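Presented below, as structure tokens, is a lone chain in the form predicted alone.
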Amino acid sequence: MEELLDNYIRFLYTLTPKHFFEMFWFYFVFEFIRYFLLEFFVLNLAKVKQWVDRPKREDARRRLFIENPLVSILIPGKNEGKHIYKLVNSLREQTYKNIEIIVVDDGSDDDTPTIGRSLENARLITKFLRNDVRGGKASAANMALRFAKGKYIIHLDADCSYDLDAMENILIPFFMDENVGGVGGNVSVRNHKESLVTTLQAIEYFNTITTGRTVTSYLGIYRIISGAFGAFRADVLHQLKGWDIGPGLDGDITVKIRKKGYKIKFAQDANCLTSVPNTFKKLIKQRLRWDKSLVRFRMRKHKDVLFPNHSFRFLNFISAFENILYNVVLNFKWYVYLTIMLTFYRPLFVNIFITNVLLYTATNYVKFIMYSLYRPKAHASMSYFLVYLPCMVFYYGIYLRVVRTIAYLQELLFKKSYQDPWNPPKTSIHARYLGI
């Protein structure tokens, strides 16, 4: 140990500016520039705009509450029976009250049915719908459209929670711009402290969803409407004919939204709380899906945003540009770096891996505690996640890097989302049809 710490800092004091920036060019270009500088940037552009439109925003929530429409609220799931009463329960407390619930059992096999009639027969939902033959998540988001009578549609998880004020300032930004299609509310981890892969899931969620999706949105270029939590006008959805076959609608969902020329927005202070996968072997199933939906939807489906066409649109290109270039053509071009590394400074490389380390984490303190400040409401002492910032290094690195490699070349090549027990093979089999 104490003969790789003087190896180590011999190789600190051999290092030129010029030889610093060969080893860690991957850094310094593609993950400083754009997940600190870019990011810091534009969150302090957002925080000023929030404070100029503050105004602007109460004279939205003052017309919200003066029309108050008809909101209809959509749980689509399959064996949620354990959560739907707590969260019909925690929707009635909600300071927003023109809603209707809808609630559809996709082919359940625990009691969500009884417990989804005796909700309805009592009035605390509108109503209990139940495919009798599960038809995937789009299937039942669909069914339950198809009765919803409100201007705005909420689409909901049923295992999660929400802040008493989250469906009011979900629903404002469209009170706020005409023409925002859909809002994406502000998902958080609840489980947090349940294992390591909690915890690190938490400020993964905090960096990705709480900060970048406020930058993105702010860029105009947000691309991910959480099912978890997500506001859609209603003569919009009906437009699209609703949700595609997933896995990916959300990401699938929110695309057609921006094709049709609508903006997308993020409410950061409508928070919900969701439980996340409490092992790494959890966390990889659900990974290889969400990240195959990537290719399927975005390098498939939704190429025509990418190429000249009548439609074409120069937000949705950079939004999708974005998103291949840094979650697939450089998480590739991470192996190629490897490579160089490996061949041209493989006497070093222990060196450039422990520096690479370093500069991460120094890089992953910093944010945190700066970004912590643009938080809007902490649900979880931020003191208590200073301790595991370090793993985030190699959880992001090496562990999610690899699953997302397995998942893009699993999708490129064999087009393994067809085969995905999310859905229905039924379902999957005619999505491959249609070519969705």
The other form holds:
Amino acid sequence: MEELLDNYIRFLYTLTPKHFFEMFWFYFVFEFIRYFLLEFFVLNLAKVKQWVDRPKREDARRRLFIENPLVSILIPGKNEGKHIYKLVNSLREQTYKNIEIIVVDDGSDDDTPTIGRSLENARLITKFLRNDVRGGKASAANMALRFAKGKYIIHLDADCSYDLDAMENILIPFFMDENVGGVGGNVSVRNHKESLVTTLQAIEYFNTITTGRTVTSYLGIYRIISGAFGAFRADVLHQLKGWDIGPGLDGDITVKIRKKGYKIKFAQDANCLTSVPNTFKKLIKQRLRWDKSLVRFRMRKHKDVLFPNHSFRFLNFISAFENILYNVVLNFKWYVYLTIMLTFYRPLFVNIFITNVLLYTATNYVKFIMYSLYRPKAHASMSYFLVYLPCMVFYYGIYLRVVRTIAYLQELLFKKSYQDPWNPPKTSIHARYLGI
Amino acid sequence: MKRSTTNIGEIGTTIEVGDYNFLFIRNMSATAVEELQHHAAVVIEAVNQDYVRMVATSIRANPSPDIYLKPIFLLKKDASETPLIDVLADDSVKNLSELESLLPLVGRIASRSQELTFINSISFEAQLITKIISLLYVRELKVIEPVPYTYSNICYYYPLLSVNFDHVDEYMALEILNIGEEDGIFRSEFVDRVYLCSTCSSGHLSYREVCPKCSSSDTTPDDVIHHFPCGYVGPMKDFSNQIDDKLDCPKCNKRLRHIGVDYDKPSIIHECNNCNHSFQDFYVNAKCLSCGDDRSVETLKATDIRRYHLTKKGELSAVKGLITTTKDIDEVIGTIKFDTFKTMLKYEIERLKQTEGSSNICAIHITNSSHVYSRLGSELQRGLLKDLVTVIRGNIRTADVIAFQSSSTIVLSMSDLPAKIGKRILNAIPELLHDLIKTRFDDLDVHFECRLVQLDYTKSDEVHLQELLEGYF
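Having displayed the form predicted alone, please output the structure of the form predicted together with its partner chain.
Full complex below, order starting with the chain above.
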């Protein structure tokens, strides 16, 4: 250990700026510039805009309550009965009251039908619809949409809960800009103290959703309205005839709305809490599904946004390009970097690895502390996470990168997403055949 | 057999058999059941069932024990059974020559009727319980059996008791029996459970599947179709093609070809033709055919129909008189007990012997009390009686006294007053009472009859009372 430390200190002494850049170019070029400098800069701009827009926002809020449009809340799912009562109670507490709640049971085999019917009879939910045969998340959401009467549609996951002003805050962007077609809510982790993996996901959600989506939303390249909490203009959804087959239907619908020329916004103050996988094994399953959908939808189904055509839009191009570049291309580029380091800097590899870890960790601390200042509300004490931040390098930089790589390869080479049991085979067969 | 036939107009015929005379009522003849108090029994010619039911019901519903306790016999040629009438009647004969065989029964009923004691109560419930236990005792019956009956408002009929109520108030028979059970007069056992309208207690309900939103039963079902390739889900009408009757997906325009391969029908949706609400599960409503109330079945009154057995205490109460019930009405303020009234009457007659003044006793009788009280229940009955006393008290002198002879008859004294003035005062009271009832109770028709008897010191108090109360029960 002592030898390792002596060796490392000697390495640092001998390190010239030229060597430093040669060995850590990956960090500087991609991570530091994109995920720190650019993000920090835009975050400040976003906050300034938010401050400047305060009167406009207040006016939008006032108009929302004057118009008081009916909002349809859709809750599709299978075997979610146990969550519904709690969810409905949290919805009854909302500051925005003119809502109809439509629960669709997608072929549950537990007591969900009984719970749903009793909630409908007690008038705690507006409509409970059940399909005896499972059709998948998209079909359940589409069924709810077909019978929704609201001017705005909010899509929720049954196992989530919401701040009492969440519905109000997710609707306000529609009244600030009439060209907004969809708004994503801010999803945070409810069970962040359950295990190490949930704590790490909580930090990840803070970075990628709370901060990341504020930035992309400001830049006009926000690309995924989370299925756990998303609001849409009903006319836009009806125009699109709802969701297509998943997995990854939330990202897909967002792109479809963008392609129609509507803006997508992120409502940082529309807070939703969700429970995340509590073991690394469960998380792998979830992330494989999510990451495969990036290839399936961005690189195949919606590849047209990358090419000049009659419906080409620059921001849509940037949105997809940035997503593919940073998540897919650089993911594989990292392996190139690793190979170079192992090939040309093999004697120094341990020292380079340690330096990378220190660099990323230091950046994580600076980012986390600085960005926390921009967070309007917190459901968990920020200090709780500080001790776990060093783990993020291994969690995000290695664990999730490996999972992503497997997912991309599975999808690129074998189109594995069409075999995902998350969606019933009867629909996936058609999706694969049609290439959607 | 000694038989003499006397024609008494259209009312009926008296047939003497042995030591008893029977009132013979021919089919469809005009009836006055009051005639029965002068007969030992009645024979009804059973040709038209509705007519027989009407006559038998009016006898058993009469408030006077001299009428309702009398045996009813049917003259019928066949042996057909009509459960309701068979319970109301005591026996049947095929021709009048068989009446002699009924004499022991008539004698037994007459004899047991003599054993009964009637204690006047102003409680309608107590009166009815007295009536039912008297009927049971006289006939040596122990059980009050509920009879399923289509024409009953609660679907079950307790013939000897339910006849006392109008069709819409039949449910009150259950309350009377429950009061009797609480007082230990009856014990009961479960027979069935019926569901009654929460508004009018009728059991005649139409159960229907209705729209959860507007309660209309005018709905149209439609299959829900899930199109696999694009995930569109909607009712079949969304897919219907106007041109060739084929199914085309409204989202991706593909033609639906093969159920289970490119589409399926995961559920059914109903659309309300009244409010356009779409739903999958109906609410079940019960529409009351009596009052029209249309509500969810959860709001119906679940009511047990029980078989009631007369207890030892019940039998004893029939013989010794029913003292009180839990629902009995306390003495009404402003009145004195009837016994006290009788004592005061005795003293007044004695006083008249000395003074030779002019004093009167009066009666105000509610001729349709059964109808009135069966509609009101004990709480409102108490209110009505109090109101009546207040009005009467306001129109007579302070020294005059008021008492209840029964819940349907109020007696009062008018001492030292010429009979002519007394009559004038008395005749003005019913109008005031009608005005009062009109303001306090909706659609309640109460009929009053007034009678005044001038006291004659040569007659006893009992004779005066007999004269005053003749025909009032």
